[in-house]
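Starting off, we have a lone chain in the form predicted on its own, written out as structure tokens.
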Amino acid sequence: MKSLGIYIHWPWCKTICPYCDFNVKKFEEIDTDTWLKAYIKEIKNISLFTNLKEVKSIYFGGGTPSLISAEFIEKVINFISNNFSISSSVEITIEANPSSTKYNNLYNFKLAGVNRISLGVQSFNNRDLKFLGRDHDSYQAKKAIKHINTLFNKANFDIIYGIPDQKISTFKKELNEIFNFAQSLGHLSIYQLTIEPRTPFYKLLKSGKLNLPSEEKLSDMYFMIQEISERYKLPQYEISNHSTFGHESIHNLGYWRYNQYLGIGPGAHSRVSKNSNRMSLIQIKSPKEWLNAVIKDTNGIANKEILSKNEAAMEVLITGLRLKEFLPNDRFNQFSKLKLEEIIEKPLIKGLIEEGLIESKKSKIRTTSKGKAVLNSILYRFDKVINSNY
């Protein structure tokens, strides 16, 4: 917990997917020199909120950061390298879409210092890709994976499941293809389609024009993923993430282990600790307003808040119980008034152990495979216990 992750948010996309609830805007002509200046200035600004200076991971997310030039990426990386202590095993990831992932682009990103690619595939089924509003087809996705495999030792691609009219039998066949490709890269992120407010899909759902799979069907799909992932030796290490040993996402593990991280860019979040307080920093959401604030004013922070003990404690559980590894009691206890040893003795939590949803041993706890499928209900019980004792 003595190293930092740095997240750089690039808010621009060529097209906005109908399920997307991230802080993204349709790409427009921008002054890249001004944006570069803003990112560098804001990294310096936000770094003042923590005493940590060792950086273990840098993550360019979005949006579609693969639309940025490699020269831009290199200058940001060089600034971080010159102003922080960079771990010898630092992981530097950039998100990319198959439509903007040409071999030369990837090669230039590698020269710039990127050593991991996260590719937004979402499906190898052209019908589903069209439904999801993606601007690539299955052929482009497979070609991009081939290029990534040639150039990078670590990589990931994303898949979405739980799409309307997705049949179990078809999904099983698709999973074998998905894990075959994932096996070559060493990592897969596979997410259930969620419908968020303020998205086109939400409007369709509310109007009755979007019929999602039943909870029972989604549960069957989830456990099918776990079964097939074991067969391909890509076990689950987090609810939605699978990898071979040593290919886990260092950056995301930092989030889940509740390490400190700096979030730079429109709408980005930070979690930092200074003077024994856990602090939440949220950047201005509007790209134009963020840019103006950073260039003309002190920084791009929209909200700065010291988290209460129960808020920080719950965040430790929300992140840590997603992992297959055990959550050490000490990690929770440093942010909480009520010790985890006491909490698990409460009847409401003891019931989770008796139901086989969590397990506790040697001063650490974790969710079982069965528990991960109902994590929200587990967290609800912990929240009731924690807040009733504060």
Second form
Amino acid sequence: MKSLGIYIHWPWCKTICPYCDFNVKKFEEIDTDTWLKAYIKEIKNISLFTNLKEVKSIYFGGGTPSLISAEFIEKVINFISNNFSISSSVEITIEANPSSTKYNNLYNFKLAGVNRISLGVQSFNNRDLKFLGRDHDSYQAKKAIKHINTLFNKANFDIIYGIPDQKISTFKKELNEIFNFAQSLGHLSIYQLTIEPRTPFYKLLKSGKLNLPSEEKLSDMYFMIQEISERYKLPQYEISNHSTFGHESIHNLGYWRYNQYLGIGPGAHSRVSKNSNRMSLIQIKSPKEWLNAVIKDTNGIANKEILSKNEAAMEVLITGLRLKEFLPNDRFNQFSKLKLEEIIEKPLIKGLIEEGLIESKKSKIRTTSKGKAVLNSILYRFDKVINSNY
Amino acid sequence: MNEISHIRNFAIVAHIDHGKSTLADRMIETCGGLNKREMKAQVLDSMDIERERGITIKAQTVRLSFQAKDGRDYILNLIDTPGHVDFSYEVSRSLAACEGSILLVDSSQGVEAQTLANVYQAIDANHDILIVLNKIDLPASEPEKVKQQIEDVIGIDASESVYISAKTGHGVKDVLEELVIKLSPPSMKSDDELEALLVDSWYDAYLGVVILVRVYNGRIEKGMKLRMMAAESDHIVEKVGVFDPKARDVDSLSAGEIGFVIAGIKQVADTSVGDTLTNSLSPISKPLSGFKPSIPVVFCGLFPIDSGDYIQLKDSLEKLKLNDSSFIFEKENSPALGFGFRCGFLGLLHLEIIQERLEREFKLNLITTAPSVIYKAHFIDGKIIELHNPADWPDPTQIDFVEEPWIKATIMVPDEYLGSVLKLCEDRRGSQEDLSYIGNRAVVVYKLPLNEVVFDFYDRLKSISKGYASFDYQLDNYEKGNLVKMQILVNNEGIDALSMIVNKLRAESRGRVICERLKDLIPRQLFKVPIQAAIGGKVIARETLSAMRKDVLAKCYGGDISRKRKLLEKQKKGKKRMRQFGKIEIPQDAFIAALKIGDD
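Same protein, different condition: the form predicted on its own was shown, now please give the form predicted together with its partner chain.
So here's everything in the complex, that chain up top.
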């Protein structure tokens, strides 16, 4: 059975972090009822674009969706379950911030149907937390993890590394603490800090005030994470994601396996099948305009396009090569004229195999751990081969 | 018909910037050839580049009508010659068309290397020499000292030098007066068989090919059939004229006269400077002496930076070729630089001029590969082949020996820079032939291999002498050389655009410099990349580019894969000018920068 994931984007945050370039806005007083109505209406609108009926995962992301009331969440979940069939093993995740994660809130989310929490810890080092502009400290983070642990079977927390002035030696110590907690939850997302345009950090970088670790240091940190994660039995299953067996994120795996998903809320993306093609739907980015469009007009879609075969094929690689598991050639070949079997014979790609960055086995390929560290350059090569036929 | 005793044909011999074109302008003005409004500074230098660089590329001529103090009207024909060594053959042909020369020297600067080279050519052509000292109005002017210099160095009497300021016009009339007195009129034979010299030719958009001729005997007139002896072709004369300085038709050109002829010639390449013209119906038996076809001596590849400009480059080269038969080109394909042309030039300046005209007049962005010279490869089986492209270098096991061209260079330099200049010449495998002094300036004559000179010799010379050294050369002979083809390998693949012919003893240091430079220029790749210089299979220099270790884009969030895909596309656009070599990619910029010669 093909799986379908539903993503609900809640764009509001109490404070905006200086590295964040997601579609977020500073929280303001909003009319929750109107917003609920809009989400429900838009879920219905977007659901018309897929013929899949069984929902495998629901994900409330943001923003800070833990600012929403449990009642709101429950109504959305109920609406989805009334309009789709819900898999018995459905994974329902909500993102939460340590500063807005009280035991009672978590308990209420659980009652509403949520069965997985993703907590934005980012660091256990108060100096780094301050630098990252987070509104919590490590004590709050640890307390939140403790609550989550008692209430939920599946959970994750996020960590950011590669922070300016971060030292390898202190990072190593921190990693042990990080993996201790991760072991208790069964899942960890650990991302390298990237500086994105139009963020306050970007401005700092441009003015020379951001002393980012060197490429060598970042590479050392990355491989240190891999080494320690093996020791803690939380191996990498995706570039930045680690879990104990069976605790992988079903929802995120859906993206990486290029399954169909619906994205509802300002700026959210959907990918659905359209005949033998892939269709992309993008919601209106501005929260106010999105709300208006959904309530007053027909829907909140800003852009709807059928991806070209090559675009879809590239998306298969962009997502699939992030994973530890092999990417079956069929997933790629269904879109691409140039088959994966031929592509790996091209010098630009063959070189990657010779150098141990890519592994190929029968009718599937994957990146090695070394390859994942330079995935961007690897994808660039695939793109060149696919689109320029090198 | 003009009375031959009333004609004076002359050239002006001078170093760059000594005021040749300004003097020519003043003479035109004085003789009333143009009114004030028509006078544009430096009338004779008609091309933008000529005017900007203050050099003459094509020989130009102007007929001046001058009434001398003796009351008689004279015709003074001035041939403005190219001043640069690259065009020395053209200079010699222009001088051959005259009976006398003005030796023009900047009285604040003194004699320079180019002055020497050109004045000796004039003396060799049996010219009467009129010495004119210019810029007499400048505070730094030292005419007495310069006169002494001329007598010491050139060995001609300078006591009757004319002092002028071409800028203000002071003394210009005296120059014209002296020309009439000092210079011999042309002589003629007793018969009237046509005998004329083709001094220059160019393409005019309205008239077609125009040839500039000097008539020695007989006459050229409209309707007659003209024969070009070396080219072995006949043409009907459509038009005969003179420049005064505007083109003006005349009925005929007689012995002693200089003028232009239009004769339905299709392209400049059909004409050769130095050819003898005669009457097809009654041709002379022996051509004028001294003809030689002009041969390119410096070669390089020209490639468009944007490969889409290839056709435009081809069209532009063809257009330039219309007017410059001394420059040649053929198609070349380089894996590093794409499609382009292998071009041959008379010298480095000629190369620069063509390159600049392509960029300026035709709006092309070009890459120029390292200049090369013509080598003569003697094979074991006795065959001799001329080579000017390292790509054509034969298997060394089949070569008996290789010869390379040497030049004789004359360098004049203030004493304080002499040490550095001598060191530069020695470093470039030079052997000293002579060292003398003019005042506090040294005149050194060196024999140098041309391939060391085309590399970056002139730039180095200028920089070590703070611009004070002047330089002139002529091709001397071919000599056996210890020459090898050095290849540059990136990731074990040869980069054709960077391979070069070098002296074996110099190969290692040259190779090291290029490897180091490439290491800095090539962005890090997904794996270690060796950069090597090699002769045959033997590596003589090596650098290693370390591998890229971390390259990530931001995480995919909320299923937004489009953003990532677009980032990749953007990245690809930014890398449009990448050239693929097996499993690595090198930006074209890296090659271009590696080809920029200079600071080794």
